[in-house]
Amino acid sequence: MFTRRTLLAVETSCDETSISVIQAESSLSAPDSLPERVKILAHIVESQTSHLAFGGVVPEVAARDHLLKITPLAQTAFEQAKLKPENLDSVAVTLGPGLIGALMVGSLFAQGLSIALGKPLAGVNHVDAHLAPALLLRNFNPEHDCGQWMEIDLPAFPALALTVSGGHCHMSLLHSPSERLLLGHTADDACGEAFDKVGKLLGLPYPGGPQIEKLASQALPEAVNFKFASTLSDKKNRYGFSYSGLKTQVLDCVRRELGFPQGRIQGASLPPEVKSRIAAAFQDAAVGQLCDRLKNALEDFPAVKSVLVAGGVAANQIFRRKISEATYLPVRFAPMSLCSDNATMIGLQALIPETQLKVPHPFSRYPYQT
């Protein structure tokens, strides 16, 4: 016998406005436990295009875009789920980290819906939520799996988790879905952010991550004559990350190739073969650092039984291949459709017991995490 609950999840931490509706079934004897299976009734992600002209996300523009889209997207989600708002049992929302204005739009929308319906509201940590799809599901394809029941399939614990996105690099040790020890994080730029900024250095469209992966694939391995450091100079830092220095190495390289030692540069004028070789060398170093940190953690925690990888950078195919080659343990990646920011990961995280955050009063002085 099962008890069924339905929740609506909201994600507005950066430049994706996303709404998801999820049903979960738990054992009748433990209705508040981790569900045994879930059904994603609606999965809507709308990426903002108004930032393309700026080469990066503008916080005020992002917040205003969320404000315009969030109510129509929620209405569309209810239509796709074939539900009415009163059919919900709870609401979940990203509390942070993220852009303050963007977070306020999603949080206030979720609070208003929760109050109007008289339903519980759960806050969710955005970085923790990135891992939820890899933690709970084997696969998810919105075209085929929406409306289908999917069994919850947990990895073997303890698990080593790597979350790599545009704003965050986290290495964590998981003893259960709700027990998480943070081992290391980035000291400056995150890996995804470095991809975007290097893409801008090379004159590539925003976002730079997919563009660099595509450009790097055009370089022949034997022709890549650039080399950037993929390990950190501080040998005591075994689990942390740093991408500021790598970004500077690429900047210096582009300056040398252009012959401009000072001033503002634009790598768009570089010969295509030079740009592809720089992109390949950068990608190799960026992914190499992630593999290096992972190997350190596996050496220091021999009891680890599995590896989880999530975040926007987890969509990079070279990254997936090299991480899989870096360990003999089973590796579970977040489904491709759930790597970048989305509300489905927020809803899945809200289903994990003892991980919900208290949503602050909207008129408190600093109500949102940054």
Ligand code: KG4
Contents of the next structure:
Amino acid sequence: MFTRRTLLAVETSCDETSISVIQAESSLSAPDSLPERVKILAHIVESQTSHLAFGGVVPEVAARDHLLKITPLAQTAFEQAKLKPENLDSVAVTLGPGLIGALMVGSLFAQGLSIALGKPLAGVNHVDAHLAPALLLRNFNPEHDCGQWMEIDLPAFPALALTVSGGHCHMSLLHSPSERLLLGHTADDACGEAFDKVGKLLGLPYPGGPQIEKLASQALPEAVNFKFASTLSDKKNRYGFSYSGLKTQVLDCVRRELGFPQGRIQGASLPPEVKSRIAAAFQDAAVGQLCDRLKNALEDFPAVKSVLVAGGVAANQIFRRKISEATYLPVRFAPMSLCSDNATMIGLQALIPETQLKVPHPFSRYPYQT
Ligand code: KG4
Ligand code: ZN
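Now show me the form predicted in complex with this ligand, since the one above was the form predicted alone.
Okay, now the whole complex, with that chain kicking things off.
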């Protein structure tokens, strides 16, 4: 016997406006426990294109764009789910970290909906939520799996988790879906941000990650004669990350290849095969650092039984391959469709008991943006 609940989830922390509607079934004897199965009724992700001209996300533009799109997207989500607002049992929203203006649009929309319907609102941590799809689901392809019941399928614990996105680079140890210990994070830039900045330097459109991956695949392995050093870990800092030095090495390399020009560097004018070799060498060093820290953690925590990988950078196929080669343990990657920001991961995270954030009063200082 099951009890069923339906929630609407909202994600607006950066440049994706996303709404999902999720149904979950839990055992009747423990209705608030982790569900046994879920059905994604609507999964809507709209990536903002207004930032393309700037080569990166402009916070004010992002907030205004969310404001324009959020209500029509929620209407579309209700249509897709074949539900009315009154059918919801709760609302979930990203409270942070993220861009403050962008977060405010989503959180006030969700608060408004929850107050109007008289239904509870769950606050969700965005970085924790990136892991939820890898934690709870084996796979999810919106084309086939929307509207289908999917069994919740947890990995073996303890699990090591890498969350690698444009804003964060975290290594955590999980003893259960709700018990996590942050082992290390980046001291400066996140890995995805380094992909974006190197992409910009080479004249590629934003976001740089997928573009760098594509460009790197065009370099013949024997021709990759650039080598960038990855920041080394030491005894004291086994799981910390750093990407600013790597970015500077790429900048110096581009400067050298261009013959040390004065003023603004235009890496776009380099010959295509030089750009592809730089992209491949950068990707190698960026991914190498992630694998190095994972190996340290696997050595230090021999009881670990599985590895989870999530965040926008988890869409990178070279990263996936190298992580799989770095361990004999089972590795669960977030499904491709749920690597980059989306509201489905927010809804899934809201279903994990004991992980919700306190929703701030609209007049209080907003505590969750960093
Ligand atoms: O998780 P996400 O959507 O946003 C944040 O929470 O930051 O991650 C976006 C980041 C961007 O930096 C983007 O360049 C990177 O993920 N990314 C990739 C790939 N696809 C997206 N990086 C490397 N290779 C990819 N294929
Ligand atoms: Zn994210």
